[in-house]
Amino acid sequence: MGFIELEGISKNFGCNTVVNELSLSVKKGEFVSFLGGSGCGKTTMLRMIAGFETPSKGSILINNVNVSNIPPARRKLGMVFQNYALFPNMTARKNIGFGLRISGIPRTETEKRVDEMLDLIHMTQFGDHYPHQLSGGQQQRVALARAIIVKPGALLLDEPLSALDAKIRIQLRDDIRAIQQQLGITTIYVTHDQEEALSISDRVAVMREGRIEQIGTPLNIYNRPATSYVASFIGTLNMFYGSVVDAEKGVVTVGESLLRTAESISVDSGKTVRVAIRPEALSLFNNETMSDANFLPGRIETIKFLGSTVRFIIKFEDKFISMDCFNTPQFKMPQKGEQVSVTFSREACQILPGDAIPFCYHE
């Protein structure tokens, strides 16, 4: 049994079901992210774990104790919010030590642990600053330290970086992960930012309409999406319709082209499927291309220089394909309008079951 167990959790607001029969087991010391778009139920689920909302159905167990009807203060959880929620009339030091003071911890012990927290979040020199004297990233560090100084059983973070600029978000998310690993604290993190979730989580739960669409390691979620929704939501993706020619041998047709997969297809021959290929799995045909690779002919429509990578938009029949290539000094840049042959391995050709999502590529 996990340290946090969610068993058939549902939450209704009137006739609107926000979380629907959700179950999840989180191991002690694990970092799990709830990832999804607005309205998918991720924040509501986090608030139920914290005790700010009560499940309409199901049970929440923390360390083998059913806490479904226990008030937030008695759950011994640390919570970090999007808006920092710092006391404006208290210095960073007093904000961090607030939980210890109201718990009756002696002053000398409190001061010692506050000093340790300030060192942990790299803000020793800012202890006597008030929130309005701190940047957004510094305020969020203080909020994080305040949440973990009381040594909670688990740490809950509700989109803590969404109000920060891009550079600070990257730095702070790495710090959050480093601190979590150093302390070994069980963590549940809510975000709509896929890069954020993939970069710091042990596992990611992709949510859709109150349910977990897929849960797995970042590598598994990205490389082996279980549904068309997950495939299209995570990362950039080329996806289009194909027809199964030989299910056992993993052969499909897309337009006039014949493609081969690395595995057999669990759909009968003659059926329509969705074929998905990541842009970074594509490359231009050259003499070193493997003989058993897949090929799609096309014409370069757009070239976008993105620094370390170059993105090509290639027209294939009546569709468009996005292809990413590393920018290296040896890379020979093709020109707009040039006829090319795009190639990719059998392993890169994924066949997706389920809901009908038409061909698309994401900028």
Given for the second form:
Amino acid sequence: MGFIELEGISKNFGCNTVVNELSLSVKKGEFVSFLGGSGCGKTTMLRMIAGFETPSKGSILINNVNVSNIPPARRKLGMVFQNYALFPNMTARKNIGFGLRISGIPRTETEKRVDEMLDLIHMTQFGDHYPHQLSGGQQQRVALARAIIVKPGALLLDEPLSALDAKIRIQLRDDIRAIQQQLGITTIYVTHDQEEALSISDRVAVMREGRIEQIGTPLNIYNRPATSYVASFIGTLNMFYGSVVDAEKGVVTVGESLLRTAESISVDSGKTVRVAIRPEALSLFNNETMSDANFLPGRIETIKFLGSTVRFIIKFEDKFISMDCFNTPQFKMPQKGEQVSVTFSREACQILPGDAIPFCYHE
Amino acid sequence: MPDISAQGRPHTTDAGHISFFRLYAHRIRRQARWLGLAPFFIFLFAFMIIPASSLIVGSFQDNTGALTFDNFIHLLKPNIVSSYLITINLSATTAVLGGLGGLLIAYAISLGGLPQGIRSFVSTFSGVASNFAGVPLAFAFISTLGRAGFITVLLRSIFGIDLYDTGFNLYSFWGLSLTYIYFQIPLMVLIIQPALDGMKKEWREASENLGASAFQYWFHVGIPVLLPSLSAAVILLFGNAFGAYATAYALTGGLINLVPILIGAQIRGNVLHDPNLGYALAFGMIIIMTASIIAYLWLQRLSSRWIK
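What would you give as the form predicted together with its partner chain, now that the form predicted alone is on the page?
Now the full complex is given, and it begins with the chain already shown.
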């Protein structure tokens, strides 16, 4: 039994079903992210856990207690909001100590714990600043300290970094993860940023239309997407329609080329499937290429220099392939219009059901 | 062609001419932006600065134009002191009661979860009602709550209640207060609604999440955040009532000794005629109104820093 159990949760707003029969078990001390696009139901789910929305169906258990109908004030959960939600009439110190003050903790104890929190978030010198005197990153640190000072059972974060600059975002997400691990607090994190979710979570739940499309470790989600949606949502991906030639041996045709996969295919021969390959799994043919690798012939259409990597868009038959190469000193840059042979291992070739929207590569 | 540079003038190239004209055009454009404000400044100068200046100068003069402080000494006469006190009392009463009524309505339409249509209707009505003052408002109240007013007659004929037997009198302090409240409430709705809209839902949720009750939220967060806006709004209502003349004059005909009516009597010159004393009275009003405006602006600045 997990520390947080979501059992068949549904939420309807009028005729609109925002969360649909969602179930999830979160272990104590685990960091789980809800990842998905706008309107997928991730924030609504988080708000139901916090108690700001009531589920239309299903139950929420925290530490074996059904909290579905318990008001937010009695759930003992810490929440960090997207727009910080700091009280503008209080200094950082007063904001952090608010939860302790209203629960009647003595002043000396409150001050001591506030000092500890200010130290934890590296903001000792900003304790007497008002929110409007702090930067976005500093405000979010204060919001985090305010949420955890009351020692909540779990921490809920609703897109806490989305309003911040890219540099601050990276720094703060690392800090959030470090604090979470230091305190061992169970955390549910909502984001639409895949990099954010993959970099700090123990597990990622990719959501779509109110359901969890796939849940797994970041590595598993990235390397083994269970559905076309997950494959297309996480990272950049080349995807082609193919036809199964030999399901047992894992052989498919894409256009006029024959591709081999590492495992057998669970779809009957002759059926249509989708073949997914990550751009970083592709390389240009050279002498070191394995003899059993897959090949696709093509012509370089576009070269995008991205600093540490170079992205090539290669035309293969009537399709386009995206390929990433590291910009190492040894790398010999091919020219635009050059005929090349793109190669990739059998393991890089992922087979997905072929019933979704066709496209060539997805960024 | 004479060599310009040889005549001691700076040598300018074509590019130099172009950049000079560009700079000149840019300056003209920049100055032209101020032209749009010209009517405002003309209006301000003609109808505020000049009359206020002549009023201040006149308050330090006697009938012959000589310098005197007698007008200000006369302000301490019991009837004038009482006039200021009644006006301040009326303004404060209607500002507080109108402010409270307006706050409740604004809260209902901003945070009370009412349908958007009702919000639009109340906002539009408030815009109209807050400007419905003066003689038309006085007659509207006379025709409804006067001795032969519609509601007075209706109450008497249907329920047998004579409003005026209960002590109510439209032409008294409380009758005038009621009439003022009619335009004070909608004005409060219009002023305070943006402040209530600026109250973030997340503040309430964050305090709830930290274990606070509704009372604790309003005590520690809601009221302190709203207080500058509320105070500023009440000060504005105070100023609005303090300067009102036509409504009071049309309704009570000078029965209630208000400062604007007293100023009118001194300047118009029926029985009382001492324009310079009138100017001194008006100068006193200007001081009170200026203090109100300064307090209003300071409080607005404070609240806009919080609710942004």
